[in-house]
Each structure stands twice: as structure tokens, then as C-alpha cells.
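So this first bit is one chain, no partners, the form predicted alone, shown in C-alpha cells.
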Amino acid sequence: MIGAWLVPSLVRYGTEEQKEKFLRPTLRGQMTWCQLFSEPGAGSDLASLSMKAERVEGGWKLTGQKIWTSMAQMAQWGFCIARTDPDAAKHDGITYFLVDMKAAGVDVRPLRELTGDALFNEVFLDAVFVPDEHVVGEVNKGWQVARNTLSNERVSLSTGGGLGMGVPELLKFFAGKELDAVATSEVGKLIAQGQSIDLLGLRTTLKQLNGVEPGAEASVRKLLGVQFNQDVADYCWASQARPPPPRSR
């Protein structure tokens, strides 16, 4: 799933060599990715990131910390943003890199939850070398590429497969069950909401196919979609606690 957020950005901003190397294996599931964006001091205000990238012969050396990174412990590659010009304005001076997660200097540490599971990680990069051919887009113009990736992430996470239960799970849950008039109306309302949210995703897809950057639809869809996922899950759990409707005689 995470690799799918990267694919449209590579299609739009990547070199032909990058597309040849990364697109096909990613789409086939042969190459796994993680997203190296968030930092301890740069979460919702991502442009405040402090990871630095220093110019060296043939590429860059990245130093800093990323956090809340899903899949980092098993990912082969990471897409990362780092500050290449500390004197530029906050949203400028950022560059987008493709990082080999097996490179020297990459240290992945799990973040343990109360259950003992480690769904997220913190990743430390200590002078990790990234060659010039793994820079996506222009140097110091990485914020534009990152916005494209984030838009695709928002669309992906707003679907049932991203963060919970959607229309397919709702239909599966109630398959073969007898519903009274009230339940039929409530389930129908949820299905209509889900279809409307999916249409926002279709609008974003059509804009991208026509060469237009993802706009506010992606953010709106994530906001509505995540709430919808929660509403579907809540409704299904509540339905389990209700007594079944009386059978008609």
C-alpha cells in the first residue's frame, strides 16, 4: 500500500531511469517501501523538518531522525524528504530522496505499544549516502513532490482497506441477515455515503490522468473517509448487540 503512494509521484517527477528501476517491481509487489517523512518536531507541520542532506561527491549524505514509520523494519526502500538548503524559506530548500533501507547508517528501532506489538518505528540516518540518481524532481523543490505523495496517501487511507471498514466490509457483515425497515434505511445511508466518498477519489484520479495535481479533494476524502470507516465499524458492533428483528408471521 505504501508503495502505491509513491507511484504517481514517480510517474510525474521521476526520471526515465527511476521509472524503469522502481515502477514495475513496486506495482508487482516485489519491492516494499516505507515513508520517511514525519519527524519528532515535524508531524502535522511537515515543512518544519530538520533532517539535513549535505552535498558530497556523486550524491548526498542524509543525517537525522524520522518517526512513526510503518513497515520500516521490512521495507527495502524508503522515500524521504530532507533539508538541502537550511537558509531557504520553510517550504523551499527541501529535496525528495529514494533511500536504500539496507544502506550503511540506517538504523530502524521499533516503537513498542502496550500490546507488545511494534506497528511503527523510528528511523535514524547517520550520514547515509544517496546517489544523485535517486533524487526525485529538482533539488530544493522536493516539497512539490512530497505534496503529490501526500495527496495520494490521503486518497488511499480514506478507503476501507486503509483504515478500517468500508462498503465491502459492511455488505459482507450484513450478508444473509434479515433487516427491519430501520436497519435497511441505516445501512442504505452508509452505502450511499461510501459511494459518494469513492466518487471524490474518482475525481482525483481523473484529474491526475489529465496531468492536474491532486487538489483539495484528496484532503476532503481522507477526512470524510476516515470518519466513514469509524461509523461503519461502530454501526456493525452496535448491530451485534441488538436483538434480531421479530420474524413476520
Ligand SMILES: Cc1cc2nc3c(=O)[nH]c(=O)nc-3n(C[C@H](O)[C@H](O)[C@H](O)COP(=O)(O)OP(=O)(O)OC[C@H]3O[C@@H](n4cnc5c(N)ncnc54)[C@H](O)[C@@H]3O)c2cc1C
The other form holds:
Amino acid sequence: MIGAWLVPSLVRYGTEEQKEKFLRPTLRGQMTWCQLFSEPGAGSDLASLSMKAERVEGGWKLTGQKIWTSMAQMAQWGFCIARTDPDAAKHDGITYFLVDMKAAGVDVRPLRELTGDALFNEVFLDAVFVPDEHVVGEVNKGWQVARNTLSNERVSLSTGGGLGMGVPELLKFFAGKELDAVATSEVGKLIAQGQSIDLLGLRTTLKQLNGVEPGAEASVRKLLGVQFNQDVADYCWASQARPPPPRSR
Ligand SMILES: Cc1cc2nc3c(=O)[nH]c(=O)nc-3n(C[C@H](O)[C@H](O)[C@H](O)COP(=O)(O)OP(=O)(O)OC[C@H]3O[C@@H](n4cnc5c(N)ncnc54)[C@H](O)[C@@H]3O)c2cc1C
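Moving from the form predicted alone to the form predicted in complex with this ligand:
Time for the whole complex; same chain goes first.
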């Protein structure tokens, strides 16, 4: 799932060598990824990130901390943004890197949740070497690439199955159950909403195929899609608590 957010960014900004090396195995699910964006002091205001990348022979050395990195403990690669020019305006001095999670200096520390599971991690980078060939886009222009990846993430997370229930899960949940007129109308309304949101996604995909950035539709879709996933889960939960409709004679 996370690798899928990177793929369109690599298609748009990556070198031919990067496309050759990363696209096919990522699309096949043979190469797993994590997103090294958020930091303790850089969440909603991501461009205030402070991980630093220092120029060395043949590449860069990355030092700093990332947080909330989903599935970092399983990922083979991470896409990461770090500050390459501390004197530039905050959106300008950032570069986009592909980091080998097995490289020396990468330390992944899982964050245990209330459930006992550990999805998120803290990831510490201590002078991790990233070769020049793993810089995506231009040096100091990584914010542009990151925005593209974030747009893909919004599209992906707003579809069912990403982070909650969508139309397929709704249909599966009610398959074979008897619905009264009210429930039929409510479920129908949810299906219509879900399909409208999916059409926003289709519009975004068509824009991307035409070389246009996903833009505002992706944000709108994320907002509506995540609320929709929540509404579907709430509705299924509430319908379980309701008594079944009286049988028609
Ligand atoms: C399920 C999940 C998976 C995630 N996986 C990853 C991952 O793999 N990699 C990764 O890099 N990150 C990941 N994140 C982190 C996520 O992107 C951050 O939570 C996000 O960047 C917000 O940062 P924060 O938690 O520091 O909140 P903050 O930025 O501190 O925001 C806290 C609250 O303040 C509000 N707020 C912030 N600024 C303003 C403002 N200027 N005006 C008004 N209100 C404001 C926000 O809306 C929010 O309600 C994940 C998050 C979730 C929920």
C-alpha cells in the first residue's frame, strides 16, 4: 500500500535507472516501503522538518529522527525527505531520498499500542549513507516530489480497504441479510455516496495519466472518503445492535 504512493512520484520525477530498479518489484509487491516523512516537530507542518542531509563523496549522510512510520519494521526501503540546505526557505531546502532500511545507522524502534500491536515506529538515522543515484528529483526540490507522494496517499487512503470499510465490505456485511425499507434506503444511500467518492478518484487518476498533479480533488476525496469509511463502520455496528425487521407474511 505505501509503495503505491511512491510509484507515481517515481514515474514523474525518477531517473530511468530508478524506474528500472524500483517500479516493477514494488508493483509486484516484492519490494516493501515505508514513508519517512513525519518527525516529532514536523507533522501537519511537514516542511518544518529538521532531519539533515550532509553532502559527502558520492552521496549524502542523513541524520535525525522520524516518527509514526507505519510498517518500518517490515519495510526494505523507505522514501524520506531531509533538509539539504538549512539556509533556504523551509519549503526550498528539502531533498527526497530512497533509503535502504538495512543500511548502517538505521535504527527502527516499534511503538507499542494499547492493543498490544505495533504498527508505528520511531526511526532514527545516524549518518546513514544514501548514494546520489537514490535522490529523487532535483536536490533542494524534494518538497515538490513529497507533495506528489502525499496526493497519492490521500487518494489511496480515501478508498475502501485502505483504512476502514468501503462499499465492497458494506455489501459483504449485508449479503444474505433481510433489510426493511428504511435499511434498504440507508444502505443504498451509502452505496451511492461511496460510488460518487470513487468517481472523484477516477477523475484524479485521469488527471495523473494526463500529467497533471492530483490537486484539490485528492484532498476532497480524502476528506469525504475517510468520513465515508467511518460512516460505513458506524452503520454496520449500529445495525447489529438493532433487532431484525419483522418477517413479511
Ligand atoms: C494511521 C496513520 C498512519 C501514519 N503513518 C505515517 C507514516 O507511515 N509515515 C509518516 O511519515 N507519518 C505517518 N503518520 C503521521 C501523520 O502524517 C501525522 O500524524 C501528521 O503529519 C500529523 O502530525 P502530528 O501527529 O504531529 O499532529 P500535529 O501536526 O501536531 O497536529 C495536531 C492537531 O493540531 C492541528 N493543527 C496543526 N497545525 C494547525 C494549524 N496551523 N492550525 C490549526 N490546527 C492545526 C491538527 O489538525 C491536529 O488536529 C501516520 C498517521 C496516522 C494517523
